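Read the single chain below, which is given as structure tokens and is the form predicted alone.
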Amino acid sequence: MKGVTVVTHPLVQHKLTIMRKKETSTAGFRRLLREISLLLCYEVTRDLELTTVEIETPLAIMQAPTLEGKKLVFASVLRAGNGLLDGMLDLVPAARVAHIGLYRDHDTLQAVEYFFKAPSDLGDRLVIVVDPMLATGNSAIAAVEKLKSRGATNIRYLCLLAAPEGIKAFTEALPDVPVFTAAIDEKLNEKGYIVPGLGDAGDRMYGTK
């Protein structure tokens, strides 16, 4: 699909399979989500621009590569997005963080916003939105549109699983925002859950129902 990157790295796929198993414990699910987020973060940041700076090693002075531009922003869609956020911050500890509170109305499946907090200079930074599940696409679209309304222009969307319906809705609404995911599953069920999926990522991560 145009604008969609599926991360097929063997370690990503192996860890995702374990996460899908219904017998995987809350602690195991949380640990695996943090581990897989490191690998996904590696892919979504693969083409960051570099510049050079002069440094001195114990042996010589050299021109060495370093990231160019302002720090990244990781925008977590609460609450499940924090499971990806934690691991990504391990890899990029200097990143700024935005939080977007959304919940899905179970009758309409539409996203309802209840919280938003982000750095003020989003227009000068690459913003990576993180949320484990791209199901209907409604929450993802709402999150990105909120960031755009606050000035963000360079945005990427990172999820663990996606449904074809969510991919279609998202890419049609936001063709300028690339999507990165570990897998595109079969479909959505009548309740808007990804099938075969892995259940509700937030419930499995926090041990709630």
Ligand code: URA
Second form
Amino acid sequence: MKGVTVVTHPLVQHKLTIMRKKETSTAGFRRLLREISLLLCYEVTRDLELTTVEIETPLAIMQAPTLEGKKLVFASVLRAGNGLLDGMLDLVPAARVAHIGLYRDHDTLQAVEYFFKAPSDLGDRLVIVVDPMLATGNSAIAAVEKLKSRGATNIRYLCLLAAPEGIKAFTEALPDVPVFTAAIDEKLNEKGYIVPGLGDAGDRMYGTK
Ligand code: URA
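Okay, that one was the form predicted alone. Can I see the form predicted together with ligand URA too?
Following is the full complex, with the preceding chain placed first.
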């Protein structure tokens, strides 16, 4: 599928399977999400450009690779995005963070914004939007459009699970934004949940159900 990368690494797939199980505890779910986010972060940043810097090891001076350019921005779609964000910040501690508060209206399934805070220079940075579940695509599209309206031009979208309906809506609305996911499931149900999915990611992560 054009613009969509499915991260098929065996460790990602194994951890995702445990997360899907209904008997997996809140603590287990949270730990696995953190672990999986490290692996997904590795994949979504795989092609970042490098430059060289002169350093001195205990034995010699060398030209060593280092990340080029400005720092990344991780944009977390609240609240479930924070589960991916924590692990990503472990890997890229210098990244800046944006928070986008969106909730799904249960009747219309439309995204409603209640919070937005981001670095002011989004246009100079690579922005990686994180949210575990790409379901209808409504929140994902709203989040990216908001970031674009604040100047972001270089954006990637990272999730854990996607529905085919969400992928279709997102890639049609935002063909310039690559999507990274660990799996594309069968379908959405009538309540907008991904099937087979893993349930409500926020509830599973925070034990709120
Ligand atoms: N959000 C979730 O947390 N789970 C779904 O299945 C769909 C949207």
